[in-house]
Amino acid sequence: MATTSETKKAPSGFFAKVIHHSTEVESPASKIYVYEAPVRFWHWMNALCIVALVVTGYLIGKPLPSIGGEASDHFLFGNIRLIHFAAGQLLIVLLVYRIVWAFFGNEHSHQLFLPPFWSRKWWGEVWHEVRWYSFLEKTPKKYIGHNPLAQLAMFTVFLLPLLNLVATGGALYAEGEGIDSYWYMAFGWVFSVYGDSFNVHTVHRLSMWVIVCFTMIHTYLAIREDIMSRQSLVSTMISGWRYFKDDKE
């Protein structure tokens, strides 16, 4: 089996190591490291961040029953807003953080970004992916960081509603900091696109939802792989290193 040290070399250029590391399949290999340090902190973050947004959101949304006794004595809808948008305002943070990472990060940290999609051998990979989570292929490739499936709905069912999210929550927040603000100013365009503030609302929920989904599917295969792989996922993401589980081609 071969060791660590015996991997191929990934070739240079940033989008020679896009290409090469979406579609490439290694084997054998025992393990490889696949996620820095700060991707496993940006997917973690990120991931408390969603939660946060999401339990917060839908109470904003659909506000708990009035509480008893005097006004001045509560503050939990304000609470509540206030973990929105510190939330909010972080995870507009990790996004910028992680953008700047994949240019400084390994060959990895840029796949969330541009999948090949001018590639056809990536296309192929992305239907046999497909058909071995339908029970259609009775063994899974290998692959050092995503696959190609995998890949492709992180773009465009995750990265996409995120920055959705991110625009219209913050022109919802500009509109309460009012026209002269510098929220307005970096956000005023999406009523633009929308329109008025109930569109612009809407959508945000919609892309909430569709984040959801996301999170739920996304846990569910990711526990799936773990135990009917031959490579690691969930442990991939804590420690940073891939296993592979057999020497098989």
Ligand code: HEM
The other form holds:
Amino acid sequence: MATTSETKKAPSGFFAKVIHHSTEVESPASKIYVYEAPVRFWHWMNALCIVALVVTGYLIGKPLPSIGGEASDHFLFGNIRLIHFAAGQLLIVLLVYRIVWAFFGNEHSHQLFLPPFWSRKWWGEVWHEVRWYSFLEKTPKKYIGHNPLAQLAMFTVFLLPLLNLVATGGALYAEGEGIDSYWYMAFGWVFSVYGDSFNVHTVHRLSMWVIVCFTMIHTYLAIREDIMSRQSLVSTMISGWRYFKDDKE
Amino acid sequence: MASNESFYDVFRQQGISRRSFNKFCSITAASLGLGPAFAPRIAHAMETKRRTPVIWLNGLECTCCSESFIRSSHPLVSDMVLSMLSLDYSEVLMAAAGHQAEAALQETLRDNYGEYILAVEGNPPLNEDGMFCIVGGRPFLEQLQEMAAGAKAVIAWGSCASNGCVQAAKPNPTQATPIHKVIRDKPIIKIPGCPPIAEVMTGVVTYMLTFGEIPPLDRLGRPKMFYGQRIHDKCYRRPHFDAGQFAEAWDDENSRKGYCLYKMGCRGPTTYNACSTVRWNDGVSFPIQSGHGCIGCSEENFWDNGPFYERLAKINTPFFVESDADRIGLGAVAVVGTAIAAHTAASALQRARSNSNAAKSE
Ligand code: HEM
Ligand code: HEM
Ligand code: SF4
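Same protein, the form predicted in complex with the named molecule this time rather than the form predicted on its own?
Let's see the whole complex now, leading with the same chain.
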């Protein structure tokens, strides 16, 4: 098994650890095992599901041009919806798996769910990242896990909209399954939050656009940081290992 | 006015035969989705139960619910139901007027306190102390609250009483308010629709009068047997929806072929009602069958979820006065895309500069 090594001793106590793993490390070893296999597997499967959901979801609201022939010969729109529902259900299962893993995985596995909002140090480094991306900071800091700004973005413009999509998507699916179904028992409450079914469609679609914007920025920055920062990124999400470029012997 | 007559006694007095009575019981059992075994139970209840008075109030509304109700397709059904209701008070149907009518109302309230069913068409406007709707010289709100206090249960007829309907659409100048927001201590059965289907209305009344209890309701308080499914779930154009065959314009070939009206803004997928099964006017037709998409008249906020002929709802935003989810979304994507392009260019520039600086210093 890979060993995670850090030169500085990690503090004890859960919350102190959360902060420690979200903030800068002064001089880490040149390579550290960060993202365990379940996190990486989830990341790419989740990305795949989201791509499928965005494409099919867009087409559900704005269908392709009408086709001719006998209705009994075609199931085009039905299949688009089928892919959406299948990918949606897979995404829910994967998300549950990811949440469960946050309890068993290493410290980085719960970063996504637990940004240390209470830590001044962390907010200071969020600000530092903003300055770095605005070309106001010459040298980036080094992080073992996500950089603080990325962590903030992943929580607010990825995780929260995703949970919203799962809730509203589950509610819309429950309508198709019927008001006596288990789906309705699990998701019927969403209609108390957003009101009528039509509004739930609108909220679902708006949340999609939030995730689309996140994905564009996220992909761009992952590639940019891979080139411009002092650490590896894209390969880290593939192999799990974080390399620090200027610590190489 | 309190009498010990059963429903059946009243029917016989109206000249309704035993045979017609039995027919009515089977029709009602079928329309309630209860199956043939329930017809004798309905008959038994009608024969033995004391007639329950129903009081019908009209607030801020257009009377389309009353109009629909008295057109209950089967003449038999309407005869029955009309004799079932003790029409001591119904502004549209009663014979009395003025002070006589108000006196009759007070009398029913006194004699049947805790016994009668209150049917409410329309809703009370709360603005200006309720002055936008005056009945018998005082705000409708007062009359409503007074009559609700002695009711066994309350039926909210139509979208006005259930959801507010057009008078509660933005900006709702009179502050028209659905009745469940002003009556909080009584069971309320919502029968939304603008108007509701006649058979649905009579079916609900019959159910309550015969079984002496309110029908099973969904989480919004609507009877499950009529509001348990969406128009879309039982729409006869649904095979075209699944195939991907849509009308693209009101006068195109596809619309003549009877393709699905989804792209024309049909609200069938988000509307709970029985139109696609019970249909209207003795089962003759319903909007989609007549070539017009569903406008979702039994859903809350359907006036504000417009435009009726577009798939995506308009959203009012501070920047774009009117917009929809895709215009907002694509706008955001364009901004983000431009920002990324600019950031890439700036990053490349900076990198080139620092590389040449590094080369110089070496
Ligand atoms: C990243 C996640 C998701 C995205 C981007 C997404 C996107 C969309 C979009 C854009 C629509 C069309 C909305 C409209 O215009 O009416 C839609 C519809 C729908 N989505 Fe999702 N969705 C996601 C997740 C889910 C999930 C997890 C489920 C649950 C199984 C789900 C179930 C549905 C259902 C049932 C509909 C309605 C289909 C219909 O009306 O025929 N979605 N989705
Ligand atoms: C739909 C598309 C995507 C979504 C929703 C998404 C979402 C996420 C999330 C939530 C994380 C945090 C993982 C965790 O802590 O468990 C993450 C990390 C990461 N993603 Fe994505 N991702 C997507 C696509 C991509 C793509 C296309 C790339 C590569 C170009 C990429 C590269 C990365 C990298 C490198 C990390 C680790 C960042 C770090 O080390 O701080 N992602 N992504
Ligand atoms: S016409 Fe309306 S209700 Fe019928 S299948 Fe099409 S979208 Fe659904």
